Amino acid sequence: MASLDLSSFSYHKFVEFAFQEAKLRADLIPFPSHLPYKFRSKDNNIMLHTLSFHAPPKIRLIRSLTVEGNSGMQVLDFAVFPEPEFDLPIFCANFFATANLSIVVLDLNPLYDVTIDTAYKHKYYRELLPLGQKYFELLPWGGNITSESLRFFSPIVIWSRFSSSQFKYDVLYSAFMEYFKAWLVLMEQAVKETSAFQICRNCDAQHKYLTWRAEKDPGHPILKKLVGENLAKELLRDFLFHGVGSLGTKTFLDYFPEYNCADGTVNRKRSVMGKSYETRPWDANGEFIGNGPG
């Protein structure tokens, strides 16, 4: 296939699709801490473009950031968080493209490990596996993944690497389209969590993921490159992973001690696990097999 034409090449549509779709299931509030803005990279080459809203009482935050110019390279960072009230799973879309490659992560994140917690597994994933298998093929499996990721992702998830082109770009717009509206009606039908435990239980699931994203994203390289080591972290930090210094207090090691080192910092590996998987490891069933080398 012939390699895609950025210049005609945006992920704005779906950005655009998302917030429409968005505002006819919930009333979105510009979230009061972050104002809409675009700005350049330090080369003056990159537009970044950030928007996010509240809409309670189910989401605590709807942001996407958004990256393009003339280097070649495209960027969507797009993510719905829940209220601790409630425990959804986070969608996530993570896309990166350049002309020829592309690599790509579209999931409904799950709050509590489903390769352990079948009963959150069967709540939210079971009658979206039929949605997920629609796509597996189209946009397979993207190689090797780490085990400290997996614990992050649902069996649907779509993690994929493919050579850019109009066919795969409308493919993957139509798995957002699809995997969006299919998380707008989970939200939907979420009720509302009475119990203080449970309440706090999930803050702290998403406090996890939260700090585990802002701690080892890779997209944090990107950013550094583009806007600088501080401005990196603190669209890490209050923008992207919004909630990491509020929904919680506990620290990165206190989550994942395993990458604490010696002198007390956090190692800077993906992985210390060592374990990856080179397929799918779950089941046309949902059922996690494991299929990984070592």
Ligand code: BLA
Contents of the next structure:
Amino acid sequence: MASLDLSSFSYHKFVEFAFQEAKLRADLIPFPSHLPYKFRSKDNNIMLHTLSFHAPPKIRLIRSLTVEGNSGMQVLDFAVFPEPEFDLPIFCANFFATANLSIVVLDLNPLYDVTIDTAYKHKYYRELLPLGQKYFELLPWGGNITSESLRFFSPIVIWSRFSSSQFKYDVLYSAFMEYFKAWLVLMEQAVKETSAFQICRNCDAQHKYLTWRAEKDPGHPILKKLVGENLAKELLRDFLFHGVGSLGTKTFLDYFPEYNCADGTVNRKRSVMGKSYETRPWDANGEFIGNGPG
Ligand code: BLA
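Right, the form predicted alone is done; let's see the coordinates for the form predicted in complex with this ligand.
Now the full complex is given, and it begins with the chain already shown.
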């Protein structure tokens, strides 16, 4: 199998592009409670870099984490979270690569479940379907996923696993640039919500998303291995999914009671429904065609 020399490969280019592009359209201010970190993993082989800003009035948090070093692994976790006055999707790029295998999720994650909320789906994704179509063949559906994740994905989600190669890396970079520019256009067009009810709803929806990811994101085991349990927890709550402790008071089990164990603790399994959606569950018109778990 062809493999990629990871020493010539970096996700920094993605991060640089994103922050430069964002700066053209918003005034980025260093995020108040975050310092840019550069730290080494416990075994000293891996560097973790973090960077974060906010940009009033629309961007609550734009942040990136990259992991790289001579361990044969590269990671990018880049996201943008809107202020609750805006029902904008959450920009999400999660890439994990070894010399042989890459696992990627690239999406404008909807604030509301678009398998149910068709008005929200049309508002943000109808015009972006052709953009998705451009990449679905080159970055094909990655197969079964944790069923619970799907409600956080949009009809243009790129969920893919492939043999790492320079070609795929270039395609992914191109998709990343286009998806991010598309998000920035939505951001520019977004109009501030004035209804207190709707702002609360947006806030709850974002809090639910953060609560899900802070508890069940598939990257957690690796982060814990790299920096230890305590620092990983801090990274998750205060940095990657900042807002999980402040945007709402509901707990993980309030949102996802199906994870409740008899003793009141959270089921440690990542999924209680199991994996499904072997093929892309959206058609070219953005209609949901998945059968779901079962
Ligand atoms: C795997 N990452 C996955 C998978 C998904 C995602 C869907 C496939 C396995 C699964 O179904 O869970 C990503 N899931 C997401 C995202 C959302 C979601 C973005 O619900 C948003 C709502 N991935 C990272 C980071 C690391 C990482 C930071 O984002 C490592 C530090 C690793 N992801 C990683 C690995 C796998 C994976 C190793 C394969 C192992 C596995 O399936 O558990």
